[in-house]
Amino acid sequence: MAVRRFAERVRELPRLGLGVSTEYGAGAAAGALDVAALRAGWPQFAQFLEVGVEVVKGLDGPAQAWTRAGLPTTYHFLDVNLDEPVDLEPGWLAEVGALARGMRAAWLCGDAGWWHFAARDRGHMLLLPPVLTRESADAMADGLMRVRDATGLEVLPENPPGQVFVGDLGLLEFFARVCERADTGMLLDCAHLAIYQRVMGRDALAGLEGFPLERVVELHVAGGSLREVAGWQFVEDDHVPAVLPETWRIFERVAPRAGNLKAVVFECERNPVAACLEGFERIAGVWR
């Protein structure tokens, strides 16, 4: 039997539009978005729901009336490193693939770097960029495959925050040669990006000329808040609803550009709608 190719793959892919995230609890935050009143009140700004899981965890009552109503999701996981093959034992992938399956999700997705040390734990959430090696890349890529052959389902590796990163590559290098080793596509996260880009002193865009866009299947943008500390300034991928000017100049140059592109995920789950919209819109004015 054939191998089928990305190029052929992702043509199957459903354009899911513009969506929101979520995982388990944010919800119940104090102001936090409401997902049923955004798609009630704002339909196209929640055309799809990104459900972060634990698979300890589950999904929460937010996330299971979205899917008990047919909405469309994607399942974004928050309990894997993807490098280390000890991590990917068969209990683990037959639960993810139970609830993909029973939440219809378009695709697995989700930040390909270091969840957790030593043995998976519960609620562990401890989220670090990978090493940015060559080694380190193809580990990546084999483990994503072994995801992708045991659910069924596209893996789309994203590019993790970070203040440090460590590696002799670029951190698009790196993800180049995941998505090429691994014939997969990506889920490019443009805040996540910036943060990279500024840590590195270089410019917003420096390395996108060179990226294979045509990888790129799902863009996240998010809010980010500077911060220091003795001295120090950071940005805090906090996402709250204002968006860095590097930020939007990622997504304003990818977006267009990106074929294959399916989805958009705008991430400010715990902040009220109102404060929301203005992102929204002007994500969804980019991205007709």
Contents of the next structure:
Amino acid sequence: MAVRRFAERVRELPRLGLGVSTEYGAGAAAGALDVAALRAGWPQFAQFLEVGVEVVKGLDGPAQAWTRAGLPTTYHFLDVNLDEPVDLEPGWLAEVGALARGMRAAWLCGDAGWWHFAARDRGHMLLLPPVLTRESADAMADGLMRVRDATGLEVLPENPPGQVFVGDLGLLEFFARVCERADTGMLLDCAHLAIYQRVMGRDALAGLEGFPLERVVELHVAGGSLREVAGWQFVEDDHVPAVLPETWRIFERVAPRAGNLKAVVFECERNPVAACLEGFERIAGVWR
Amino acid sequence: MSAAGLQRVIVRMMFDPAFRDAVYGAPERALAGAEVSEIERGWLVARDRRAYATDVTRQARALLALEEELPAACAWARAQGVTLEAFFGSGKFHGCVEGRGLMVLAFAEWLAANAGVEVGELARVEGELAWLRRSTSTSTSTSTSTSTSTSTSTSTRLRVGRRVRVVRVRVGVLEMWAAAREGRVVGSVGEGEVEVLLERGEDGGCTGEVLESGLAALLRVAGDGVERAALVEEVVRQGGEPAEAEDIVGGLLASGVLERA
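Next, report the structure of the form predicted in complex with its partner chain; the form predicted alone has already been given.
Below, the chain from earlier opens the complete complex, with every other chain and molecule after it.
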């Protein structure tokens, strides 16, 4: 049977709209976003739930309740190094497939970097960006295709955050290569891209003019905070409601031009609803 | 160097400030043997070195997870003045990252090598338990042919179950371990050794008990797999009746101490 191209497959993906993200236990903290309350009071801002999953933990109570209600979800992995073939263990792949099917996820997605060093294990939560080389991009594309084949679901790689980027490719160039080789769509995190551009001393929109925006299926928007370590300033991707101007610039450039955009997540899972409404409204005003 | 290899060097630079400084100070020397090209060395030090240190809780988070699995060894190590953060500057940690090992096992080995005998013994016990938690869980409900002596059951190869480990430790360690789990850093190890059975329960909880010598010998025979008949013979050799020997082996199989090889 002929393998269908992304341009054809993407037409069958559902348009999920504007949603929110969560991960195991995120809603339990004081002042955290109550996804059920958001859905009840502002359903236009909680059209789907992106569930961050470590296979070893599974889904927490609120995520289970959401899926039991038959509401739309996506599965955001938190425990795989896509560019490490040895990390794609058959048992892990089988469990991801079962969990994703159980929650009727529209697709898989997640930061395409290193979630753990050494073997998959508890306590890592590393989240490093990939080494930006052709070899690494090709390995990531190959890993992505293995996960897609094993689960039967689209796998959207997400550009991870970071403060150290090594390699001879630009971040957007790297992900364009991954998308081309794996013939896949991607999840562009606007906040992560803004951090990368700042780290590299580039304008927030640099490189977007040559990027294949038709590959962008999902966008993330999130707030960040200016921090300092030993006198050195950096932006921490801490998902506060206050979105940095560079992130807004990227979102407002990409969203109207991404012809296959199906979903936007406002990542604000550890903040009360009231603090997030302004951000939701601005996103909704840009992407209708 | 492969991208994965380069990534492992980055991980080590993030966790170990001394290694990071060494790479910045003299990259060629610090990365000798790592097959990092001159271009790649340039990539590693192109950014301000403080960029590697922005996650200020990285070591603490990792230690938290390690201490959850080795609480007694860590409590004893702290009482002996060991700085646990030093693990991240150790060869064990760097070797674990480079060799794609399990951090908790590397940590247990590091503790055993860098503290007193009590810590070393506790780290061995808790390291074995950490290994048990990660071992493949096998259902004992499918291997419960107990006292029957049919030709099928007697020809089955059996092995020590994957939920249990037999470990030789110094006398007194299990008592120290039990006390530490109750928050008391007390006790001492004796000169002699005993064999103990460490077991992971169905609920994930772990237990340890000193093995009676006959059972220890039987499990040594079982090892990674022998014919069931050989285990029955061992029980008989130790003085058991043949029918009783079948029951003993069947009971161990039902409890998961033995399983089908």
